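Only one chain is shown below, in C-alpha cells, and it's the form predicted alone.
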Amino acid sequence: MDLSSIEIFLAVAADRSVTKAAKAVGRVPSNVTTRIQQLEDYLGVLLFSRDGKKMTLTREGETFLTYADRLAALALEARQAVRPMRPSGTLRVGTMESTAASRLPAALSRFNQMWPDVSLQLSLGASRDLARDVLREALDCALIARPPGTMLDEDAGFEAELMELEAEPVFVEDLVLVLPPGHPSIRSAADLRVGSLAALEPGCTYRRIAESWARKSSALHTTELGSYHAILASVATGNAAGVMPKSVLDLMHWPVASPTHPLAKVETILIYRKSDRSGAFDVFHEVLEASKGSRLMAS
C-alpha cells in the first residue's frame, strides 16, 4: 500500500466513478481499477460495491476512508514541512454559500494551520458571478457548480466564459427539491401541489437546473430568497418547494420532516485563470485535493 494507492482510493470514494476518478488523478481508468483491486487484495476486503459504473463504499470502505484521510493529510504535512519556501500573501477565493457551509470548514481549518502566512479572503456568490470575477481578476480562484451539458448548450455565453478558465472537479452534490411536510411523492413538476419554487439569486446554477426541470408546470413561478434557511422557512409554509444540495439540508437539522425529490447530480469545480497560479494557490489546491475524499468533502 503506497500513497498513490491512497490518492486513487480517495478519488474514487469522492467521485463514485472510476472514469471521473481517473481524470482527477491523471490516470487511465484501467489503471485505477487495477490499483483499487490491488488495494482490496492487500487489505483482504472489498472497499467498494460495484453497481454498473457506480462505485459505492462498503462498510469496510467507510472504515478505511477515515484512515486514508489521515494518511493523505499526514503526507501533505510532511511535504510542506521539508519545503524551503513558505507561500505568503493574499489568496482571494470565491465560493457558493452551500460549499462554504457544507464542504469547506475542515479544509479551511487545515489550510490555516499549515499556512498561517497566507491571508485567505473568502467571497460568497452565485456560480456565474464568481466565474466572471475570476475572469476579471477580482478573484484568484472559485468553487462553482458546473451546469449539466444540456444547460451549457442553451447558454453559450457561460460556456464561453468557462472555456477561458482552467476547471478541475472537486466533488459531486446531490441537488434535491425539498417538499412541504405531508406533500405526496412526485415524478415530475406536474405533480407539485405548490405555487412557487423557492431558490437563490438568478446566477445560481442550482436555481437554473430547478427552473429547467420545472418547465413542465407552467403555473410554477420562482420566489427569490437570500439564504437556505429562508428557503426552508418558505417550504414550511406549504406554499413552495425549495432547491438546495442535500449536503446543506443534512447540516441544517430542520425540526420539520420534509420529503425530498432528487433533481440532479451536480459537479462542483475549482476554476482559475490559465497560467496564473501563485504559491498560495498551489498549496490551497493541495489542501483541497487532500481533503476532498473525507466525510465532509465527499458527497
Contents of the next structure:
Protein chains: 2
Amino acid sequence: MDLSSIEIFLAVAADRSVTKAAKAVGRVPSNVTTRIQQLEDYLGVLLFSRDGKKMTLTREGETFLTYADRLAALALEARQAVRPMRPSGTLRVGTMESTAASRLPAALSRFNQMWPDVSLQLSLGASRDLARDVLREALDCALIARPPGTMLDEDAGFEAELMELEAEPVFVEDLVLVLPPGHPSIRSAADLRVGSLAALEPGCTYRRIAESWARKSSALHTTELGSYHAILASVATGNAAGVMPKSVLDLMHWPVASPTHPLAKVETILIYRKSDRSGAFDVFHEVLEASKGSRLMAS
Amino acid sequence: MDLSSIEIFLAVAADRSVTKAAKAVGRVPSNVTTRIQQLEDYLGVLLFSRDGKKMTLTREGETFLTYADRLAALALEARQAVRPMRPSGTLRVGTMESTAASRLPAALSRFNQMWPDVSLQLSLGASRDLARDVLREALDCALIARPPGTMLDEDAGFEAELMELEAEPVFVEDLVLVLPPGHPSIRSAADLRVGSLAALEPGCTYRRIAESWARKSSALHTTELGSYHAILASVATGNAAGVMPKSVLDLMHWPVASPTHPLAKVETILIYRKSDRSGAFDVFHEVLEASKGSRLMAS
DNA sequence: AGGAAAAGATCTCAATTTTGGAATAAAATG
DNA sequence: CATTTTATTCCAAAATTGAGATCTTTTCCT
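Any chance you could show the form predicted together with the DNA after that form predicted alone?
Expanding to the full complex; the earlier chain stays at the top.
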C-alpha cells in the first residue's frame, strides 16, 4: 500500500468514476483500475461495487475512505514537518472566481493551519489578467484555465505569455451551460431559447469558450455579470443561459433541477515563474497537489 | 512513499543499523540502504547522519519518526477496520518467556485495543513443548526459537515436528552470555571463569544452544532457574554465566555493565497449523507482523 | 601501530512491478 | 437500435526493486 494508491483511491471515491479520477490524478484509466484492484486484494475486500459502470463505495470502502483521508493528511503533514526551512513571508496567489469558490477553500484552510507564518494574498481575476500579473511579478503564482487547443489560434498572444511560465495541471472542470428550469435539452446553440449568455468579464476563459461555441450556430450576445450568484439569478429569470464549471453549480444549493449542457472539459493549471520559487510557494504547491484527488469539501 | 519504506525506516531507526534492520524486516542490507535513500530524497532531507558506521537520527529524522509511527499504526488500523468479519472467541498463543518479556507487550496491548472481542490466552513454555502443543491443537499458534542449522542434527524429532507446521520468522534475537561484572572477555567457553551456566528449563532452545557451545571447549554444568531475574541474580553472585537474548538484558535495568559474549543470532518464528486458521489468528498474525520493525516499547 | 574483522555503501544485473496505450466488452443514452 | 460512455483486459515498454559481489571505512584486538 503506498500513498499514490491512496491518492488514486481518494480520487475514484470522490468522482465515482475511473475515467474522471484518472484525469484528476494525471494517469491513464487502466492504471487507475489496476491500482484499485491491487488495493482491494491487498485489503482482501471489495472497495467498490461495480453494478454496470457505476462505481459506488461498498460499506468496507466507506470505512476505508475515512482512513485514506487521514492517511493522506498525515503523510502530507509528515512531509511538511521535516522541511528544514520554515517558510514565511507573503505569497501572492491569483485565482479565478470559480476556483476560489469550489476547490480552494479546503486547501487554503489546510495551508493556513500548517503554515501560519505565511500570509496568503488572494487576488481574484480572469485567467488572462492573472497570467499577465504573474509575468509582471505582481503575483507569485496563479490558478487559471488552460485554453483548449482550438482556442489558442484565436489568441496567440496569450499562448505566448503562457510559454514563458511553468504550468502544471491541478484540476479538471466540467464547463456547463446552465439553462432555465423547464428549458428543453439542446444539441447546439441553435436550440437555445434564451436571449443571452450570462457570464463573467471578457478576459474569462470560460466565457470565451462559451461564446466561441455559441458563435457556431447562433448570434447570442453576452450579458456580463459580476458573480456566479448573479449569473444564476439571471438564469432564473428565464432569459439567459449561465456559463460556469459544474463544480460551482454543485456548490450552490440551486433549488430546481436546471437542465445543463456540457460545453467542454477545461483544465485548471497552476502557473508560476520557474526562476523564482520561494519556500512558501513550494509548500503551497505541495498542499495543492495533495488536494487534487480529494473531495471538494469536508462534506 | 509506501508503507514498506516506513516499516524499513522504523526498523533502522530502532536498531540504528542497516544490517540489523535488514534482518528484522527480512530484507537484504543493500535494499534497506536504497529505500532509506529514496525516502530521504523524497523528503528532501537527511534522516540519518552516517558518521562512520553509526546511523543516528538527525533532528529531521526524529521528527519524521513520530509521523512514521503514527502512519504505520494508522495503516494497520485501516487494514483491520475493513475486515468484513469481526473476529471473536479465544486465541491460544504459546510463547517463550523471553519473547513475552521483551517483544510481546507492545503488540499484545495494541491487539487488545483493536480486538476486544478476542480473548487471548497466553501460555509460557519452552520452544520444544510449545511446538508439541501446537501440533496437539492445545495451542493455536506459538512463538518459538528456530534451532540453528547445526543443532537440527541433534534433534531430528523436533525438526520433524516443525515440518508439519507453518513457520514464519518474526523477530531476530541476539543470544548472549551475560558474564559477572569484572569477568575478563572471552573467546570461547574455555576462558570462562564461572562454575556453571544459568539458564531456563531443558526444552529451552537458547539453553541448548549455549550448552552445545560450551561443550566444545569446556565441561560446565547448567544450573536450572525459573526466570530471567533469577538468572541475573545468579550471575551477580559471580558463579554463573547467564544465557538470554540481548533484548531481554536491555529490558532489565541491569545496574552494572556486565561483559557479554555473543553466542548466536536466533530467529523467533511463529508456528501454526496451516489447516485451521481462525479469523482471530489472522488478525493476530497481522498485528505481530506490523510490530516487526518497531521499537521494543513505547519508550 | 598494524592487521584482521565487521559494517555500511555502492555497483550491477535480473526479476518483478508499474505504466500507458490499444482493443474489448458491457452498459447507458437517446 | 445505434451511439457513446465507461470499465476492464491485454500487451509491450519503462521503472523500480531485490540480491549478490565488491569496495571502503571504521573498529577492535593484538
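As the structure is a computational prediction, the values presented were derived from the model and not from experiment. If you superpose the two forms and keep the largest set of C-alpha atoms that fall within 1.5 Å, you have the rigid core. Positions refer to the first chain, counted from 1.
Novice: Rigid core superposed, CA of Ser30 - does it shift 2 Å or more between these two forms?
Specialist: After core superposition, the C-alpha of Ser30 moves 2 Å or more between these two forms.
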